[in-house]
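Only one chain is shown below, in structure tokens, and it's the form predicted alone.
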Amino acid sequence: MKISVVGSGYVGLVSGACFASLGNQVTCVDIDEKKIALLKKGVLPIYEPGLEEIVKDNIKNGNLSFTTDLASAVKKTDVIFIAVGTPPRPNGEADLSYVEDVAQTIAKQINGYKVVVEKSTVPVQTGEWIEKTLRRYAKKGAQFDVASNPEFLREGSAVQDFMNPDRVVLGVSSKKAKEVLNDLYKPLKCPMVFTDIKSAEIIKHASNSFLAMKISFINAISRICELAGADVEQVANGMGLDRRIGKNFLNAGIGFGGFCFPKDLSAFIRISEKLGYDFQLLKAVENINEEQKRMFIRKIEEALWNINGKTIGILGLAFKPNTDDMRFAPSLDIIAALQEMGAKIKAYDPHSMEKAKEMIKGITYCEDSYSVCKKSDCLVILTEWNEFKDLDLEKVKKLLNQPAIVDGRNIYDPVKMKELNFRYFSIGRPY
């Protein structure tokens, strides 16, 4: 098929690159002239496993090209996917003006039947708001249908999620829509679930709300291990097992970061209000993730006494790991604590480097793991790179003015720290 993907973000860049390797023919489309420049000679703006080989091998085939001019890539298209950015407003609700500047431009290039798919995470309604626009903008008689494509794609494993998809969910309103994006999909040979439209908008942010309860549910049972001596992580275990619940995200830690989880869930509380519903659970799971931050930096005090002064070593900025992406990583919170309480930081992460030293500034960016130790007086793990779970602990003992672990991602053995004479603070155990 001939498809434009409106958006060359995490979502847009990895769902037009696969998308290509399909056999499609994709035209990403993006405002920005220097990230597009880029791309067009195989340069990624993101990190994310796999891909760039992806983007290189469609490129040299012809099954994928870049531009700015959307107008263009709209008229020799069938499938429009729209994923341009929603981000959060201050009163948590997501910013739609760019999804309406796209829906007026494809509106007055419809030069044939379309499929307009919103791919964006949106509040529930969009659909409809995206059909007047298409409407209000187009020329009489033109043809198209609205369709939504919620994305899961987790970073740091959009590739896989993509091309291996637990299912592919599909809002439409008509027989012909459905047929055109049931032919699309049909490669993956994955479960496909067709919904109305405002069914598909709701999944995507009631799915994201339940993930992040699963993460607040776990840090909240880690506090209650804390105070009775019990050990987060067997409990986790326990519970994991039951096959209703499930193993993933029972990892206690700093919180959920990103740019999914946290702006999903205040949409979603947003988008319940306005609809009528006080969503008081999904208030406490917020609140319980901002608490797991406040709770992590007492830990950092209860390791150095007196933070004033002291220099600490930060590894970990991103908001997990393989992953460049820093958008709401409970590191900007943490970093920032301790710097107004008078901390001088040093960090170090593999991949979001160049990133963080765009949000984060007064710190000391080092170029590997034990430098970030040398002359510390406590380190601090804050996401759960695999790199950091091989260090040497000895030598990192020895770079140390102390041997002082604080770990947010409980990496290590409590035991073998113990063993190795660390004092060592992790989440939710008792050793």
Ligand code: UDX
The other form holds:
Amino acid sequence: MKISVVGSGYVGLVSGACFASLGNQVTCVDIDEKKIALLKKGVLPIYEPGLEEIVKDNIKNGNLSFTTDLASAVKKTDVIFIAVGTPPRPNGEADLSYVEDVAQTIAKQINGYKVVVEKSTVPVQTGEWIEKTLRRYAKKGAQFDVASNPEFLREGSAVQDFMNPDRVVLGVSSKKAKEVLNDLYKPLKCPMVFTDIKSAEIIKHASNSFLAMKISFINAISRICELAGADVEQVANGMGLDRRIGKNFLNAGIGFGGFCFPKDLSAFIRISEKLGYDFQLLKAVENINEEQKRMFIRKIEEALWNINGKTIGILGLAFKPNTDDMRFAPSLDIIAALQEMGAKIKAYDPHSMEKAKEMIKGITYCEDSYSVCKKSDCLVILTEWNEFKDLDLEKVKKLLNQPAIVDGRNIYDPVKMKELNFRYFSIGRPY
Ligand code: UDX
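Having seen the form predicted alone, please provide the structure of the form predicted in complex with this ligand.
Once more the chain from above appears, this time first in line as the rest of the complex follows.
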């Protein structure tokens, strides 16, 4: 099929590259000329395991191309995915102006039957707005259908998730659009859920909010465990074996971050409000997430007594491992609070430091984990990268001013840490 994907961010770029690797002719479009120039050479703006290879291979075999010219991409393709950003406004609502701009441009270029698919995460009823916009700006009699195809890929495993989804959700309003999208996704051999457009839009927000709720739930349980002297990992294991609950997303930590959960959650709360429903449950999910970061800072205080003037070594800045994404990373709030309290910060992250340097000023960026430890008063783990799990802890102990570790991701075994004579603080564990 001839496809264009508008917006070359995480979702657009991964989808475009993967559609190309399935044998389609894909044009990825973005307004950022620098980004497109680099992509044409196979240089990626993001770190995502496996993606560079697919992009390079498919540029080479002619299935994948990049352009800033949306109009000509629309003319020569039959299926157009809108995967532009929907950033949060100050009140939490999603800003849909990029979606509208793209819809207007697409409308003016419709030269035959097109399926226009919203892939960006958008509030329910956006499909209706896209349809109205296309109708308004397209020539009379233009042939098109709007569809909704929310994307569920996770950063860090995006290619794997795209190619092996639990399900593909397709919100359609015509048989023709259903057939086109069915053919496109058939090679993935996964369950396809066809719904109306509004239900597909809600499936995305409801799924992300549900997962965020699971994380806040286990974080709240971790507080109870700390107060009662129980172990949240044992509790999560015991709960997760019940198939109705499931083991995934029951890892207590420093709260969820990233560009999806925090923004989608507040957008969903705002949409619900607009529709006339006060989604108190999701407000509690947000509050618990904020509280989790404050509790973590209190743990660092517990380890150091006074934070003012102390040097704190931080391992991990990205919001989760295997990504260089720093957007809405819990590290941003935690480091800002520690700086405010007078701490000196040394930090290292295997992949996100370039992006971190633009967002976090006034800290020392180190070359590796051991340089972070050197003469720090305490070591703080914020992201569970594998290389932190494999550190030589005897060496870490020698390098630190005092053997104190505050672990926001529960990556070490508390019993072993005790044997090694660390003062070890983790989340929801009584040791
Ligand atoms: C999420 C959704 O999983 C994905 O379906 C959607 O398309 C985009 O948003 P992503 O933001 O890439 O994906 O990361 P995810 O792996 O879901 O983690 C989000 C945050 O939750 C991270 O900060 C992570 O550390 C945290 N998390 C996750 C926990 O604290 N505990 C868990 O058990 C799982």
